[in-house]
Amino acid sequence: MRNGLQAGTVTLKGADGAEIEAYAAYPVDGDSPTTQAGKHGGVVVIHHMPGYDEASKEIVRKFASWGWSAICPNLHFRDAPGADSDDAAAASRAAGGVPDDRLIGDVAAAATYLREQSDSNGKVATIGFCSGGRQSVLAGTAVPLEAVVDCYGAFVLSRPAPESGMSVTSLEDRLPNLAAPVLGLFGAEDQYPAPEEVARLDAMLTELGKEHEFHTFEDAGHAFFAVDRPAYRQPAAAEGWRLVREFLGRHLGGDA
């Protein structure tokens, strides 16, 4: 673990040139908040659809204490400008969700954001929890990565219900062009992914040949890391940071 850290907001240029707001953190050794670390690579913190929030911005602060730059765009950011977390989840949610051409654009700034950083060892991973699950894989399939996590992502194979007003489409066309290998963290008793769907992907990868690793925790369902919330399960969250710790140190390098 690094001795300290910075963090704070940042612009990014994303989709269409569009600027949007986001959280980074950054490793920084010593006493000085100026002397940034070694060598090292980055994660791309995709957020969950309730959006970009206080447990979001601590899971960025949690891999710069790791040893890895860190940052989480602002997905929601064109749909309320301003607004707290919940409103711009609201609002994006009634536009239909994040387009994923949008989605790729972003995730693609944030990478660069992160490569472009005097510190950088040039590798980049992402990770996202429910949607940012999905979107975490989706990025694989279009933004050169070292690696993709998916907590628990919704509707990688599957679509959801039409009143529920999203417009999310199934990867399973995209997974071909998957460059990245995948870990994927899962609840048995979720519904969104269903075990039999992440069976079903699990399969599909590797058939393609694709390199991957799941690991579905009895005793938990959906949003199990989500320390906020009812959901959160401690001993399926505890593992599965020790082998996001674990499968990011073997692909992005470094002390973590």
Contents of the next structure:
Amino acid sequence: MRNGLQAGTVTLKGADGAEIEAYAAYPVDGDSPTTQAGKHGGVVVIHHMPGYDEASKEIVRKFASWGWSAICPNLHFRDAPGADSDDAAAASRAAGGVPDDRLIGDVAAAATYLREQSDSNGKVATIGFCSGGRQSVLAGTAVPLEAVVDCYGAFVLSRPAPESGMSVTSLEDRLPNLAAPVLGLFGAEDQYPAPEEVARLDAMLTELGKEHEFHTFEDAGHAFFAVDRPAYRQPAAAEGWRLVREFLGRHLGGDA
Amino acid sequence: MCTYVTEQAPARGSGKGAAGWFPLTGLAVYFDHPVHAEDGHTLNIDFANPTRGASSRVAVELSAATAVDLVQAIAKVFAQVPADLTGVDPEQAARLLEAARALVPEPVS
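Switching forms now, from the form predicted on its own to the form predicted in complex with its partner chain, please provide the structure.
Starting with the chain above, the whole complex follows.
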């Protein structure tokens, strides 16, 4: 068999040393599109607010099929260990959402896990969708990474109304610490983030001298990658995945 | 979008979940992505008892129009039931119903 992959649930020591579950996938043959004598980079997939679900795991497998190792930590695990992903997402929301410091610790643990694999080339990127898009940028300000992908993350430069009770803050003060190139993919019809917020983030990263490229797709709104939701937009998703693959190939090594 | 908009309240009553009936301790109302419903965003309500585990939850994901129908139906019931059974003044409930009838969501793509 060529282009095989292995996938399953693993345990990570996340933020504050607590054990959390994660879903990981690896290319298992020596014939993956990445090179360096079989060594390859890795991708931390940050799931959306509806949880650590089947769609998120499918994205992990997609990266392994492209020749990179990938892992998605269950950010809601502490809120509801062993629960269904939708119940855990509800419990996390009721608790105010995922705290930023905990997110950073969990992503750092996932990145370390990838780098400790015997076939790692030491390079790791993050990609996040929806709330995970913001968290991907957040991780890039605090975790050593080679690349960051933000797919329509809202509240990077704003924050939800305080009465929402959610522990989500603007990342504006953290952006000077961003140490990895950023690929941002957005929908022109999205309101969170609205095109104005995307443009402001674009200008701010330029002013800070941060390497980044943003793409905004017409006829697409939020969650255009989500094949199991009505927001799916095939042209934006197809081009978006091509851009992700090209961007990660550039920064993780290999020509996947 | 993830709106993050969430309202929470204590709850007294019971819900029937996957493992049968359980006492409720709280509820959460939010307008955000559904897990199962076909709309991009829905009005979601969780009736829950976290002390019995995250699966002790009765969840609904309603279209905005259905959520408005629910508000009207509740107001209509309170407008008809004597106050000595509910503690709710039926005349106030009738005013709530009148206000709720003005809520007519436009179709959203």
